[in-house]
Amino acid sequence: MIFEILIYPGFVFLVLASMIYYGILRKVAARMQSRIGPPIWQPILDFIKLVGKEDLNPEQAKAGFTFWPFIAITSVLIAGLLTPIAGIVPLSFTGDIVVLIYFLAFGSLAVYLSGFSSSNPYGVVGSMRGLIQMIGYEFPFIVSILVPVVAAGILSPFLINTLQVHYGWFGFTFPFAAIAYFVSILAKVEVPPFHTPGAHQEIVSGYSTEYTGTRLAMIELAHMIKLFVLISLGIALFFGGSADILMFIVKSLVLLFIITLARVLVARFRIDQILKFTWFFGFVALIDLVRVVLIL
């Protein structure tokens, strides 16, 4: 139990795998754009470099300037411990899908609160955009998750994962919910076309504009872990589950490739377009939810 929480598939595995997967995303995106791109271990080097840099504390920054980045990375790490990875869940208890949704949402909220606490105009604008984007993507995210939960009649993502391994993919049975979940992944991790909260061309780096050193490293790592956790959760709930590490790696890399393809092909949405787009898929996911309720 201690090994699973601390090493595999716990904290150490989550951190290293998240950085490697993000490095793969950057590398594949670069090759799609006819660039060489950085090596896949570049996020690890960037993290080490940021941790070694000086932490600058702006005069106008408020008390939460350090607190919220720490809460963000803590929240997504806890979410990772509740998510099935290769058929293993370090932490599991009744109703853990509800707690998982909470920590994923709170991890995003903490990142945006960090932008407000910096008191930088660009940071505040980026945080406001992020909160509006949350209003958009949390609806399809929660509705899409409810579909396999209601269909299986259980609140445990581990049991849903096991059910799919033996009886088939929920993604084929409930395609609208699966698509809505995929769209919400893009929005949650701010992958283009949903990178409005940190749009460099408009608001520098958005909510992370004033951040340097260890604080910035925590914010960046929180995003990487969130991407890895959401991919893992998608496999457990929709894409056939995983019973071993090989099956998990194959399915997760396929999902990562599709996410990278969306990142490269689609231009950034305006914030009003994001709300319309995400809520459209939320109502699409409701079709599958209504189907499940009627069948039951």
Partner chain sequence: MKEEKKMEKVKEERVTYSLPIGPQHPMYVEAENLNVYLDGETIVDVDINVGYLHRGIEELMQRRNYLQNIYLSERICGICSGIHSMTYCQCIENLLDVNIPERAKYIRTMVLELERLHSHFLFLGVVGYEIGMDTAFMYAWKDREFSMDMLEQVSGNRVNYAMPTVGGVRRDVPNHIIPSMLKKLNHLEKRTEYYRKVFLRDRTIIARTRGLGILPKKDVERFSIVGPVARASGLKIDVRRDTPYLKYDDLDWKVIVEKAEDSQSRVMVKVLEIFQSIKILRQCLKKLPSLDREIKTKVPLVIPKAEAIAITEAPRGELVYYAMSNGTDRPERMRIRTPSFVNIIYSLPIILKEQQLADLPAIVASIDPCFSCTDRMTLIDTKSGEKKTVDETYLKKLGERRLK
Contents of the next structure:
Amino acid sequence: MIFEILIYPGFVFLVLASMIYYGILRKVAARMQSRIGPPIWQPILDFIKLVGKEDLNPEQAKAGFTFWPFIAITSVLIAGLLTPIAGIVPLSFTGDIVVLIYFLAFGSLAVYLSGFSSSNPYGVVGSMRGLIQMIGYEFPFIVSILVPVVAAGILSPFLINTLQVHYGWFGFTFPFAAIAYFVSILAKVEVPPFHTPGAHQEIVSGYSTEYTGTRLAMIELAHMIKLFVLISLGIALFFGGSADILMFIVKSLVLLFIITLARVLVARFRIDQILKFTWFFGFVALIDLVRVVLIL
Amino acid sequence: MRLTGEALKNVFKRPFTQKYPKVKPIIPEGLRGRVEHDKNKCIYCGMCDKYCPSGAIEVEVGRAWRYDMGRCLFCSQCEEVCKYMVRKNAITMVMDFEHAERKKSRLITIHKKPKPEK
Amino acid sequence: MKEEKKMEKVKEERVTYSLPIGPQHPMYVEAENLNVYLDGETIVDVDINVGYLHRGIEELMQRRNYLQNIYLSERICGICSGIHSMTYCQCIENLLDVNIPERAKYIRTMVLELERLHSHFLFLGVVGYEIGMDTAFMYAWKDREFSMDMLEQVSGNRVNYAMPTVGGVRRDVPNHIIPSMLKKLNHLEKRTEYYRKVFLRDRTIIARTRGLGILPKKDVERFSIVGPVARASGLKIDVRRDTPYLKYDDLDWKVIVEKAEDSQSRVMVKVLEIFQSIKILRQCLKKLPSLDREIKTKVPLVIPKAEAIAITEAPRGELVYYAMSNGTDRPERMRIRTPSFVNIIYSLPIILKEQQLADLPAIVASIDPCFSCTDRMTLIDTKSGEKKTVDETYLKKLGERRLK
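Output the form predicted in complex with its partner chain next; the form predicted on its own has already been displayed.
Full complex below, order starting with the chain above.
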């Protein structure tokens, strides 16, 4: 139990794997853009470098400036412990998918609150956009998650995972929900076309404009872990589940590749376009939910 | 989504960029690189000094020629002046393009007029 | 003073906050300041402060001799460096009233069109980058590399070509590089066709460019906006056609005009102009081997008292050089009017009004601003902090004072 929480597939594995996955994403994206790209362990090097740097506190910053990034990373890590990775859930109890949704949402919220507390106009605009985007993507996210939950009649992602391993993919039975889930992954981890809150060309770096050093490292790491957690949750809920590590790696890499494609191929949405787009997929997911409810 | 085909193709192609210090780029002929000065051909007349746009070349007329690469624009005006106005061909631009130095002082070249052989 | 003005704006009911964009901002490569007054995410008003890159080049030019100035004028702008030095040389040739050899004219035309190619590819990349599509940026700049290679082949340098000199060009284009250049042009033409499709049809790009940043034709005429920005609003002006210089009247090409007046039409004008540039380049390369080898006429370097003007079409619009000589080897007065100045100062407030903040980078990029060209004249009275707009009456007054 302790081993599962701390090492595999707990904290150490989560942190390292999510960094490596992000590195792979960057490398493949670079190759798609016809560049050599950074080595896949670059995020780890970046993290070590950032932790070694000085933490700057702007005079105008509010009290939350110092702790929100840590809260963000904590909640995302806990969400990671609740997610089945290669068939193992370190912290498992009945009804945990609801808790998982809350922790994931709170991870994003903490990041945006950190932007507000920095009192930087760019940070404030970025966080505002982030919150608006949350209104957009939480709807398809929750609806699409509800589909397998209602279909299986269980609230535990671990059991849904094992169910899928034995009885086939929910992604095939509920393709609309699977697509909506995928779109909300993109929106949740702010991969293009949803990188509006941190839109580099408009508002510098969005919520993380004022952050340096360890806290910036935490925000970035929370981001990477969120990506990893959402991918593994997607596998557990829609893409056939994963009983062993090999299966997990293959499936997650395929998902990662599709995410990379999205990152490379599209331009950034405006915030109003994001709302239209995500809510459209929310209603698409709703089709499947209605189907499930009617069938049962 | 119009870029899909191109992006997928690129995954399996060799990247366009190169790892520069390891892989040298192909340089076309006639690149204006470092300024090379021939001590013996030069007559130290100071025409290159007069026409150098950034003051990278300074000439003590009849004695010495000083070149500061840090100020050089690599426009090859000095080469042209030497070739067509003075007709000496003492200055040429060679194709060497890696000029980075650790010390500023190493960017400066000073050539003194060689003593005539008796 | 700035604070007061800000307060004034904030007092207006709609403005909820203001956002400084620049002088240090990832949107720009160069330093410039836009003060954006916002209502939520909608832009209510924009203040433009230019002058961060003022280097006093006109003054510097008056202290150097005519040959040194070629290289100085080239450094006004990093992207359109060729056109600056060519226009300068043309201006000095007008002072002297000399004609340059035919071959030199062709080589100059060629370098100018190569530069237009590289500048337009750069522009495509920048537009892609500003709408958050890094891949378009990478691809466009990858292909820009080919035009840079061609420039390097022709001139021996990638950015500051130092190609023209007063009375001709400094380097000949050898016949043996022509086939490889034609090959690269073919590649570029294929790629341009690809970009035409991408920028015309890609749905995410359309969502960020079509119908945004409208610059009406009547405003273009009113503020005498020039270049591709004016052509994208349906005004058919091009110095290459209106007052032909070099070989443009002998070559077969046409002026591109788009009627949609929005960001997308400004992009499309540039894409289509790349085709025209390639066409001109092919004609030049075909003509070159049959021409006389002479590339330079001899010119005196001390110029008697005279005045001259030269007008050319830079990649961004009309470029004007004025020179006045005084019988020495240095100019008495140089004056440069760059296209970006009018385009930025007058068009930005019009096209940014009532747009979304998120569209600001794409719209600003679509008029292809070149700030280092722009910074020539802002008057700030340091004692009172008063800022003056330089208008016609003010300039006339200055002139009158000088005459007395």
